[in-house]
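In structure tokens, one chain follows: the form predicted alone.
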Amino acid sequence: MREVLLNFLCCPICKGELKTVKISYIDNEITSGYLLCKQCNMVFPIENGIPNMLVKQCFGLKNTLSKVIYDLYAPIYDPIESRLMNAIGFSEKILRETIVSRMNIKNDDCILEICVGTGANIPFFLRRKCRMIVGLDISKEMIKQCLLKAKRLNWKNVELVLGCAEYLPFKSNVFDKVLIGGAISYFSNPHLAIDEAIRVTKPRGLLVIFEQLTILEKLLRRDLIPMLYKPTNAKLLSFEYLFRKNIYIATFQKMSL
């Protein structure tokens, strides 16, 4: 964790300013210590360079179940997901390039990916010369796999945070582009998650939501979630079904202040 990430972080509950306590460094990066909220005194540990910003409010039934599943799934996620996509009939590479292209990323943009998983989209962000990429996930094991990949591939300007979509530990209006990838149907509170994603997006910035549609999700019309919970301070720019309607992508733009 580089010190620059501290400029983006805040308390996920009260949104108060944080201060560092008993931090340790290796090669100019923070590896351990604590973040203390100056307003409500909540304490968040930093372990292996990853700030743990999870709070009890994160753990509704769906979020708790998702965390358990993805903690178990993390070590085999990459090869299994690639095979599943090929079985459905489309390439993972083409899918991720399509998603990232919809974000209209510019040089020096700051990107947040909610549900970053093992970081499969990050190489596509890096090709676009982002100033900073922040990946957040509720699963500690998924973040662990992403961190291992980041070190192995020597990713630059990538920061990882353990946290949940409904209580984002970031200040308002700090990211140029925000992506919620492949999980919004399984959030405990998707309405709050979308509101939080727009909150941390800069005015005129973009929020992109994509989701794979299984038979169950099609029957339950979960593709309507982005429209049902559209924030009042954002406008819908586009809504597309792709890959034989197995994927949807919704793009919102935050209104000016």
Ligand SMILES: C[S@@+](CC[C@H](N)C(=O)[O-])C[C@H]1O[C@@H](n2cnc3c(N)ncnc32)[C@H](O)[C@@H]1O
Second form
Amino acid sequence: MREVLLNFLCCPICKGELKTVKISYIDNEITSGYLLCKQCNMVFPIENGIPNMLVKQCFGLKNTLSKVIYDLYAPIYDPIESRLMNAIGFSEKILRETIVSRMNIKNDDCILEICVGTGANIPFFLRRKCRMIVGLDISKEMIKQCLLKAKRLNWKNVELVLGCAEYLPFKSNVFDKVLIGGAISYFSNPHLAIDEAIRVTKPRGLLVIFEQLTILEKLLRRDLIPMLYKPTNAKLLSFEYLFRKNIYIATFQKMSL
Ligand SMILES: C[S@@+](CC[C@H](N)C(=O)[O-])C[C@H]1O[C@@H](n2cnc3c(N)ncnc32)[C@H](O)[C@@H]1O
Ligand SMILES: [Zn+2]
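Coords for the form predicted together with this ligand, given the form predicted alone:
All chains and molecules follow, beginning with the one already shown.
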């Protein structure tokens, strides 16, 4: 991780300021060490350049299950997802370009993708001129795949964080655009996750939520989640279904302070 990420990070629980302890660097990048919360004294390790901001509160039943499943799925996620999308008749490239276009990214924007996974949306952010892209995920193995890709493709300005959507380790009002990149139906607490995503979004910034809807999710009306938990300090700009209602994209704007 680069030092610049420290300007964005805070304690996921008490949101207190962090200080660095026993930090090692290679080529100006922090590779290992600890982050200590000045307020509650919680300690977060940095391993292979990735801060691990996971806390026990992240691991409700559904999040634990997601973590286990995605840790196993990580090495084959990219080829399988792409084939699955082709098999049900939509192009992954068009889908990801459509999602990212809804974020209306401007030069110098700071972007957060919650549920970044293996980073399949990142090339579409990089086509725009963002100042910084931060990807967060609960699965260590998904983040590991993303890190390998980042190194192989020489991604610039991309930072990765291990953490969960419900307890974001970021200061308030710091990201211009935030994406919840799939899986909200499977969060332990989607309501808290949406509130957290809006908290870290700058006033007038955008939160985009997309989700793939399987038959079960359609039956359970999981597409209603964004509206059901819409924060009072955000307005819904658009809600659209794509690919024969197999995907929805909801776009919210955070109100001015
Ligand atoms: C379907 S994948 C989407 C990955 C990526 N956004 C994409 O479009 O390819 C869902 C991701 O959400 C992550 N995830 C699930 N629950 C989470 C939570 N509560 N907090 C953070 N990440 C979570 C999983 O580990 C997984 O990597
Ligand atoms: Zn703390």
